[in-house]
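Only one chain is included here, represented as C-alpha cells and corresponding to the form predicted alone.
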Amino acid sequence: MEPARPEGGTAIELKGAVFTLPVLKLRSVELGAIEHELKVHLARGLNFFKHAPLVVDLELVRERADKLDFAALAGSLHDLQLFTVGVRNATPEQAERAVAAGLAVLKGGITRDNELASSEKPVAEELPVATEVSRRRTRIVSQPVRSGQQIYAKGCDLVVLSSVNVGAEVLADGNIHVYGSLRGRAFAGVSEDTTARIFAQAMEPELAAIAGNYQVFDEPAASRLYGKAAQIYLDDEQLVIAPL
C-alpha cells in the first residue's frame, strides 16, 4: 500500500544550497594535539563556530594518515561542538575508511597533484593573467545587506556600494568590496582563489576568510584597522590585514 500523498503533492524537494563550511586543515595526526591546538583557536571564537558542520583536509598529512582513525577523530571534534560532514584530499583508502566512518569524501578544493600536473601544461595552453582579468564578472549589490541575508557572487567579484550589517553574509568566488561598513562575515576566493581579497571602507567583519583560512576579528591583530578602509589578503595561509 502507497502512502498518501501530502497536499502538495511530494513529499520531498532536493535542491541545491551554497553554505560556508570551515575547512580544519591538518598538519599532525595525532588527536591529542588537534584537540589541544583547537581548544585555544576556538576560545577566540567559538561562537561562531559552535554547532557548524565542519570538514578534514587531509592534503598535508595524507602520507601519515593511513591509520588515523576517523571515528575517534570525529567523536573528538563533536565534544568540541564541531560535526564533521566529511574530509577532502584523501588517497582511496583513506577515502574508504572515512566513509565507513559515516562520513563524506568531498572533491573540491586542490590537490598537490593537480598543482603539480597543471605546471607540467605547455606555456601556450596557460591564460595570460590579464585575459582572466578581464573576464571576470561582477555581482553589484546596491542595496544594504541585512542581518539573515546571505549574498553569493558565483564565479565573479562582488561589489557592495552599501554596509554589510552584523549577521550578514557575503561570499564570492573571487574579490569582495565593500563601499560601507562591513560589519558581518566575508568569505572571498570561495572556490579556492588564495589570491582573492576583501576591501571594505570600513573593517568591522564578525569572521573574514580567503580561500577557507579565517579569521574572527575580535583578535589584537585586527583592531589597529578596525573600523578604518583597510584590505585583506593571504600570505602563507596567513590573513594579513593592511591599510588601503
Given for the second form:
Amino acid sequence: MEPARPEGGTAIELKGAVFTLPVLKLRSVELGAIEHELKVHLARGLNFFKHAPLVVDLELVRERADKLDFAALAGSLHDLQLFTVGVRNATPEQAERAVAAGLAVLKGGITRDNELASSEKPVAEELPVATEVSRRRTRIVSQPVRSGQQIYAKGCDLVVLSSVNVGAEVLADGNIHVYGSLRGRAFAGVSEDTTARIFAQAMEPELAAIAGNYQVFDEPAASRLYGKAAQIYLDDEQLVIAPL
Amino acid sequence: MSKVIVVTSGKGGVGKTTTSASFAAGLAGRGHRTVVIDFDIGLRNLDLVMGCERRVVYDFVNVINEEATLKQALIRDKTDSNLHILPASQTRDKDAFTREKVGKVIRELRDNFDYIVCDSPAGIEKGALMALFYADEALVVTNPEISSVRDSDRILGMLAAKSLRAIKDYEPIKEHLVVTRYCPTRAETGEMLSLDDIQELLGIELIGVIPESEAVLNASNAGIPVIRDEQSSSGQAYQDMVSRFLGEDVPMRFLEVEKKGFLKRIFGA
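Okay, that was the form predicted alone. Show me the form predicted in complex with the partner chain next.
In what comes next, the whole complex appears, and the chain from above leads the way.
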C-alpha cells in the first residue's frame, strides 16, 4: 500500500539554494594538534562558528592525508559543536574514505581569502579560516525594460543599466540594481531570500517586493525619496526605503 | 537597398495614418519610389487620407490570397508617380494574414520600391504585430500624454522582441520618435507632457515634432497628405521629419510658444 499523501499532493519539494560555508583548511593531519588549535580559536570567542556546518579542505595535506581518519576528525569537530558536512580537494582514494565516513565530497567553489581568525602573527601551525562563497552569476540587461515586458533573473542578481518603465516587471532570486529609473514593479529575493535588496538611481516603483513582502506606492510623490537614489530592504517583514 | 518602415503607436487616434501618408508622400516627393501599405484590415482609412478611396478595386487581402496581383492592387497617387498605395480590405478580417504570405508580398515590393511604409493598426494584436514584423526601421507616433507614451513603450518592447530582426538576432530595428499634436503653450503650463519628459520616458531619439494644427484635419478631409500643405506648420514639420530621416541635420521648429505681439515688446525683457 502506498503511504498516505500529505495535503498538496507531494511529501517533499526539491529546491536548489546557495549557502556560504566556512572552510577548515588543514595544514596538519594530526588530530590532537587540529583539535587543540581549534579550541584556541573558539576560546577567542569566534561564536560565529558555533554549530556551523563546516567543509574540510585537504588541499595542503593531500600527500599526508592518506592515513587521516575522517570519522575521528568529524567526531572531534563534533565535540567542538562543529558539523562537518564534507571534504574538498580530496584524492579519489581520500574521497572514497570520506564518503565511507558519512561525509560529502564537494567540488569547486571560490574561496575568499580574508582570514577571519585573528590579526595576531600566526603561531607555528595556525589554521587560517576562510569563507566559502559560491559565486552567483548576474544577469545584465542593457536595454530599457518596457511596459509589458517581464524579466526574471533566476538564481542570480539582476542589473538593469537603463530604466524599468511603468508597466514593466523585473524579478530576481537575488538583488535588483537599476541604474536608470525604477518606475515599474520590482520583486527581489523571489525564492524567499529575505536578505535581497532593491537598488535604483531613481526610485519610483509602482510596487516593490522582497521575498514576498510587498508595498505599493500609490502616492509616490508623498515619499521624500521619490525619484532619488535609494535602496529597499527588508527589516522584520517591513520594507524599508533608505537613501543611498 | 529598400527599407521597410513601420509607423506604429500602440494607442489609437494619435496620428499613425496621418504620419504614414505624409511620410510616404514626403519620401516620394524627393524622388524615392515609395509604397504605403494599410495594415488596418477592416477599418481602412489610409485610402481616405490619401484621397484614393474611389479607386480601390483590389486590396492587400486580395493580393495575399492571390486573387489579384500586386500590380492590379497598387494605386498610383494622383499627383506623384513615385507614390503608390496598397489599401486595406474593408470587408475581410485579419485572419488572412500569415507571416509567410505577408513576407512574400513585402519581398515583391522590395524589388520595386525604395521605401515601404507600413501603416499599423492600433493595439498590440495580430494586425499590429504583422505590420512591424518585417520592419527595418520604426516611426513610433506618440501624443504628449501619459497613456499614449505608455502604449508606445509597450510597442517599443514588441519591436525589440517580436520582429523578424529580433527573432533572427539581426541588428535591431532602428526606432524614431514622432511626437504629434504637440501644443507648446499647453506643454509650458504643464497640461501636456514636455518633449523632455517623453524622451526621458521612452529613451529613443526624436525625429519629428508635429504641432497641433487645424490643417491636419482639413487635409484629411480633403484627401491630401498634410505634408503637401506648405503653408501649415504641420506640413513643414513633416517635411523636416522626412529630411531628418534621410540624414539631413535640420533643427526642430514649432517648439516655442509664439512671441506675443506689441505688449510683449513693450513689457518684455
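Just so we're on the same page, rigid core means the largest C-alpha set that superposes within 1.5 Å between forms. Residue numbers count along the first chain shown, from 1. The structure presented is a predicted model; accordingly, all values stated were derived computationally and were not measured.
**Student:** Is L60 among the residues whose Cα moves by 2 Å or more between the two forms after superposition of the rigid core?
**Tutor:** Yes, its C-alpha moves 2 Å or more.
**Student:** Superposing on the rigid core, does the Cα of V170 end up 2 Å or more away between the two forms?
**Tutor:** No, shifts by less than 2 Å.
**Student:** Rigid core fitted, then: does A95 show a CA shift of 2 angstroms or greater between the two forms?
**Tutor:** Yes, shifts by 2 Å or more.
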